[in-house]
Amino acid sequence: MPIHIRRGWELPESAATPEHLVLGRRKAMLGLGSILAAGTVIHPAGAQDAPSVAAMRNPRFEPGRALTAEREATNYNNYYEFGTSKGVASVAQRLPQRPWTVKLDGMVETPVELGLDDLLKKVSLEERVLRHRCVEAWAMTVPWTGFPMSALLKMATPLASAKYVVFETAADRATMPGLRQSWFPWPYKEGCTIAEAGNELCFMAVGLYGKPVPPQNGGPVRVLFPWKYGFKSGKAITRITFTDQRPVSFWEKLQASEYGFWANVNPQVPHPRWSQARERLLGSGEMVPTQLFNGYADFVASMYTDIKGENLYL
């Protein structure tokens, strides 16, 4: 019988309403006083030192949905390093955003370790408006700025024997109080195949709403897999390792029966404890049908046609 580890965010989609979102967010931000006046967005620590993330929008990925309000997207966050509630935005400001180093290592021809700002000088930034879907069945549509993960593959040149990519995220005990929960398998690690990392839709984000990604959303740099459930998109990336061994990610270690390696969105495959057929849009609370691969099947479905005998979804 599988072990069920109770987590603070586990709710059926019917249990959450826009009113609850507002009340929970207000409670979490009471200590901010006038700093978080109505309509104000929290700015990340060190953002004033970060370079501009202004970029032209790539129309190839138009989402077919209205944008989520910035305040909604930046104040409703899953980020266990800072705490198990959704209201971690104020706490996350403690994580410095500069200086920041990203290491590319493992089975590569050219191991690379670069300061983030030096790395950004080597890539071309673009803006993409992308849908994001959480395994909890809430969703948002936001404008990210960044560059394709494929640019990093070209930079490091993985060996032919490398089959997987491991993303390791920051684990700063001085600023991340959630790390005190020692039974979690810190640091947070996530993984994918080389093919998934090289897909044009896989994106390294450094901007959100035309500004640096705030800490609570994974700043200063995070990976995005828009066709997968959001827990696959690691935040505050510090290391990217290429390997021939399939990684076991953070949530897969905790409960593999609910959070698998592939985690591609499929409305027909329910989470063991709730349906994934519909999703709730942040802000409006509107319930809409979930789309296969989160609506990105044309970009990614071909990667999975030859995989047999595995659950490609949850």
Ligand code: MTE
Given for the second form:
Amino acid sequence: MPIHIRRGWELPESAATPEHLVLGRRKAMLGLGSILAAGTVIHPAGAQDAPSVAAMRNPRFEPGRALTAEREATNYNNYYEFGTSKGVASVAQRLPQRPWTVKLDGMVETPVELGLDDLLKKVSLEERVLRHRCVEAWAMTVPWTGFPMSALLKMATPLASAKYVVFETAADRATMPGLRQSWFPWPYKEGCTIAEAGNELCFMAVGLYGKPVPPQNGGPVRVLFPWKYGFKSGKAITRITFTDQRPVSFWEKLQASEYGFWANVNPQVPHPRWSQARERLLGSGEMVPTQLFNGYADFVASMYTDIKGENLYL
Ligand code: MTE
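Let me have the form predicted in complex with this ligand next, following on from the form predicted alone.
The complete assembly is shown below, putting the previous chain first.
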């Protein structure tokens, strides 16, 4: 790994987007980043102990778009803990999926630490077909199985003074080679407001295409904010912390001018380096118009009407 010794006149690394990330995202924009030629579906190691994730589909989440093929969605991933290419599916199989513990802590009445399978006994699973829009302008539509984040809010009972929720994800040096990029602010953490976490659309996923979420897509448990750019949806969640301080999350620390706290999808607000007006569908490569809040305005727009003076779309 080349080591870069910073000179006095250079920006701190935390203030600049690393070139390979820029190039990686640029490649995705050009449609060159795909490594799907082989098109194999990789089945997760260690998930054989996981309970069934079969669940009824919730018809409220009709995506209005064709499903993305499973092999596309599970072979084109962003997961920097495993590397900066889209082809991390095979190396991600190393992340053990069980035992897995999720901690709920911080400003809560009842801190909770539960094995994932015990947690799953306390919630009702449902399937939702959801659109996912990456900030890099590619998109997919996939069936997730899981439960609303609001179920965890009920379990932990945040204090009235808690205003934000931080989702911390696994940082396992034994299996994640990307952690050797030591200047990245590991562990990957992203946050939201309590209202956003309690919104019906905020979802904790344990299944994908009717099977346990494969490691490369965030198994064994991942949060989803379908109305926000995909980087807000942390994979392999280990800890959920309630706080009164607005968190500065992973991408915001790396490049705040490009990846902000809110990151709500908006086709009218370009990323500083590219347009967000359209998106490329994984698989077909078709370019389609991007929708405000990724098409979920009816669920979420009211949360933002009173927030003034902030860029809600970065
Ligand atoms: N979560 C972690 N822990 N690490 C990551 O690098 N990448 C994010 C998000 N969650 C990421 C993460 C980004 S940029 C996107 S677009 C989505 O995961 C990609 O999800 P997918 O690989 O399931 O499509």
